[in-house]
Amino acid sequence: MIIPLLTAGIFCSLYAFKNNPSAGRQIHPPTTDPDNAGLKLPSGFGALVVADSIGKARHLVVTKEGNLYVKLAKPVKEKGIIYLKDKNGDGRMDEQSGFGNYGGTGLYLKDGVLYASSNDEVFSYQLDEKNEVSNQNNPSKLITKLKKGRQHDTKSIVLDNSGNIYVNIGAYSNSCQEKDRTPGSPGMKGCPILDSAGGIWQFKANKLNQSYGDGIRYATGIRNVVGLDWNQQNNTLFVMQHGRDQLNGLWPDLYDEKKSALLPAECLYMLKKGDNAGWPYIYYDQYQKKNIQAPEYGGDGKKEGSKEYINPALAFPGHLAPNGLLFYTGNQFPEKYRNGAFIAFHGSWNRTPEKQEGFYVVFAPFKDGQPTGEWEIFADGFAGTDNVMSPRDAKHRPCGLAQGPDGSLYVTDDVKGTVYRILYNGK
C-alpha cells in the first residue's frame, strides 16, 4: 500500500492548543518536518521529529502539559525513565532529563501517578502539580517478583477505572514444547508456564509489594502482549497478542515455508475476566478464520481446537509483532478515528522466504467498543526502505504510541530512539 508523501507546507497554523500551560508561546501547531520525518501518511497529516538518540524507546505517556516520559529497554546512563520538555514552544523536546535505574517497556499514567516497569517489577511515581515527578529516587514498588526468562520478558501495564492495574507475564517458550523450539518435540500436558506466565494478571494500584498470591490471573492463554489499552467505550481490556513462530522449522511435514511466514494471526483480543485464548493448545488461522490445534498437541493444521478458547476480535497478518496499542479519544483528526485503535507493529524476524513485514501503525476502526473488521495502514516508512529481509535493515521500528492533549499522535522508536509526533491539519 502506497501513500504519497505530503509537501511540506501544507500545514497551516490554525489552532492554539488545549490544556497545555507550557505552550503560551506556541500559539499555533508546530510546523512539521519537510519530508514527514520520513513518514508515509494519509492526505492531511502530516509529522516530525520531537526527539531523537534518547535510547532504545519503548511505551510512553504525554501530560496535559505536553511534555514525555519515555521508557527506555535499557538504562542509559542509569537512566530508564526519559523526561522530555519543550521549553521554547515549537513542538519540539529540548530539555532531557531522567531516572529509574532499571530497563523494562510498560508505562502509564492515570490521575497523578506515573505506573512503570522492569521485567520483573511495577513501581509508581507521585506527580506534582507540574506532572513531573517528585519522589524520582523513592518510587512505590507495587508488585515484584514476577516471572521472567530468557525471551517474552517484558512487563507491559495499563489500569482500569476502578483502582485495578493490568501485567501481562509472557510466556518464556514458543510453544510450551518439552524442548523448546526443538523439531518434533510435542507440548507439554497441561502446560505447566501457564501457572505464572502465559497470561494478564489484575492487582490492585494502591497497595505494595503485591506479587502473585495479591494478584488475580485475569485471563491466560496468551503468549505474549506488548501493546495493551483500556477501551473506555465499554469499559474493557483489549491486548494484542504475539503470535507464536517456527510452523515449518518444528513441524516441516505439516506446514511449508509460505504457510509458516503468513500464519498464525497477530491477534487483538477483548478480554473478560477468566478468559481463555487458547496458548499453547492452539493459534487463529486468519485465513481458514478458526482456532487450529497446535501441531504440539495433536494438530494438522486443519483439526479446530477446542471451543472452550475466545476467538479474536480482529486478526492481521502473521509475525508482525504488535508493540503498541491505543485507542484515540481525541477531537484533532478527523471523526472515522475517534474511538478506533492505533497498533504499533514493531515488525517481523521470520517470514522467511517471504520479505519481512510490518514496521509501521495501522488504524482498525471501532463501532460501540468493538472493530468494525477492517484496518488501514496509516503510517509508514519508519524503515526507510520497502525491501526489508531482516530486522537489521530497518532503520526504525515504531513500538509505543501516546496521545497528546491537543490530539496528536506520538510514536516511539527502539531502534534509533526517536519519537515522532503526528498531526492532522486538512481538510
Second form
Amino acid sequence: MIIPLLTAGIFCSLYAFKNNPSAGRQIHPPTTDPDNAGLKLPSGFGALVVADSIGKARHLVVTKEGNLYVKLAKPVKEKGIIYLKDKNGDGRMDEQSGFGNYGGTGLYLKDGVLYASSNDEVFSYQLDEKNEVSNQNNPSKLITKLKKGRQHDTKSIVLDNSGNIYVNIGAYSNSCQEKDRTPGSPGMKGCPILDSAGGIWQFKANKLNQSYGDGIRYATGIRNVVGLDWNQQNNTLFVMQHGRDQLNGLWPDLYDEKKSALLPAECLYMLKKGDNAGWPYIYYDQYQKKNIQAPEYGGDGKKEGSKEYINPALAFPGHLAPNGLLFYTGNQFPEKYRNGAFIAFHGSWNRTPEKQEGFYVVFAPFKDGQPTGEWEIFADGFAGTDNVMSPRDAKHRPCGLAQGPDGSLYVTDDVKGTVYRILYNGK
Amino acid sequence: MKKLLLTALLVLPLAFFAQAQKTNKAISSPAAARDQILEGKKVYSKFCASCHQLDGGGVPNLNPPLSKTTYVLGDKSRLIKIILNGSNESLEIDGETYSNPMPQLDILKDQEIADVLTYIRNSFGNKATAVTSPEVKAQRSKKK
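Could you present the same protein in the form predicted together with its partner chain, rather than the form predicted on its own shown above?
Then the entire complex follows, led off by the chain already shown.
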C-alpha cells in the first residue's frame, strides 16, 4: 500500500518539477472530466471544463499563475474582459471578475502588459507582480479609429519581439464586388477597400493614439483574419485567413454546389513585410494547388492568378472558419507537438446544402518554422453532434487558443462560453 | 371567404393584412399557393439557403433567421422591398443584429419573388398569406 502511494507521490512531484516550474500553488495536474468534457482527443490526452457560461468567449491568455483573461464579443454586465482565478488549485476556475466595457476579440499578453481590442481600437493594461490589472478603468489607448465595417469587424492582435503590435483589419466585403454578395456583380477595379482594410497593420506597442498615419500596412490582400500568432522559431508572423464565400451562389455557371462547399481553401500564410496574398483578385484552390483568378475579376475556375501573390504555407478545406492559431512551445505534450500549430476552427456556415464542417481543433506539425504539410484533427466533439446541417446545431464552437504555464492547451467556445483545458496524461 | 376566415383564425395578428388583400383580385387559390410553395422552395435553395440556411434558422451573428420574424410575417410590401432593394443596415431582428448584407435580388422575376416569399411565409413554422406576382410588380414599379 505504501509503495504505490510513495511512487505516486514521487511521480507527482517529478511531474510538477518537470512541467510546472513556475506555478506556485497548483502541484498536481488537475483531474480531467470523466467524459473529457465531451471532447474526442488522441490517446493519452484528457480534458476538463475550467469555466462555463461566461459569455461569447473569443481570445484568451493564461498568466504564469494559471489564471485566465478572456475577451468577450459582447460585454456581460458591462464587462468585456473576464478574469478567472483558480483559488483552491484544483484547476477549475472559482473566482470571476471583469472589466473593460467593450466587446471585441483580440487579447494578448507580453512582458507584463495585457493588450485587448474592441472592434476599432486597441488598449493596453499594465499588470502588477501577480499579473493582475490595477488600472482596470484607465487602459492606455494605443490604436484608434480603425475601419470597422459590418462584416469582418473584429481586430485580432499579436506582438513580435521588437516592440511592434500587429492588427488584423478585415475587409468589409466578401469579394469586393460592386454590389457585395450579389449574383453576377463584377469586382471593383483596384479594390478600394484595401487602402484601409483587408490586411495586417503594424503599430508600435508602446505609443498612444496611433491610427493609419502612424502604422504601416504590413501585408495586404488578406480578406479577414481572426487567428494569428508570432512564430518564435523563425521570428515571423503567421495568420489564418477566412476565405471567400458563395462561389456557387454568385457564379452558378462556373461552380456547382459541391465545388462551392469545398472551395476555396482556408489558408495559413507566413507573412513578411510587403506581402500580398491576393484577395479579392485570387483565391487558393487546394486541389489544383494554385492561386486561381476570382470570378469577379474575369476568372473561370481554372485561370491562374498573377504570380505577384504569395502562396499559403498550408491549405485547409473551405469555409471552416479558423478563429484561433497557436504555436505550441510547451513541454507537456509529446515531442511531435513542439513548435507545431494548433488551429481552432469555428465551423462553417457556407457549405449548404452539404453538412457543415469544422467545429474542431486541428494540429499541424512544424519543422524549423515551416509546416511539414500534414495536419490532423486534434480535438473534436465540440458541436455535440456529427451532423451539423446549420451552425446553430453546434452546441459549442471553438474560437480562442492559449497555452498554460504547464503546457496545457486552453480552448474557448463562443456559443455557451465554455473554457476547456486539454492535458497530456499519457506516458 | 372561407380561406379568409381560416387565415384570420390561424394568424390573428395578420387578419388586417388579409383583409387588405381581399380587395386584391390576384389572391391565389389554395392549389395555386401549393404550387407557389413548391416553386418557391427551388428559388430558396438557389438564392437564399446559403445564408438563411435550409431550415430558415439563419447563422448566429451573420444572417438572421426567417422563422416567425416580423419582416416575414408582417407587411408584405416591406417584405417585397427587402428582396428588391436588399438591406445592409443592421436590422434588429428579435433583439439581435447580423453583419452580412442582404443582397439586392431584383434579378429575380416577379413570379419568382412571389413564390419564394410565399414559401418562406409558409415554412419554418410560419403560416401567412401568399404573395402574388402583381403585388411584387406593384412594388417594383414604385421603386422606379
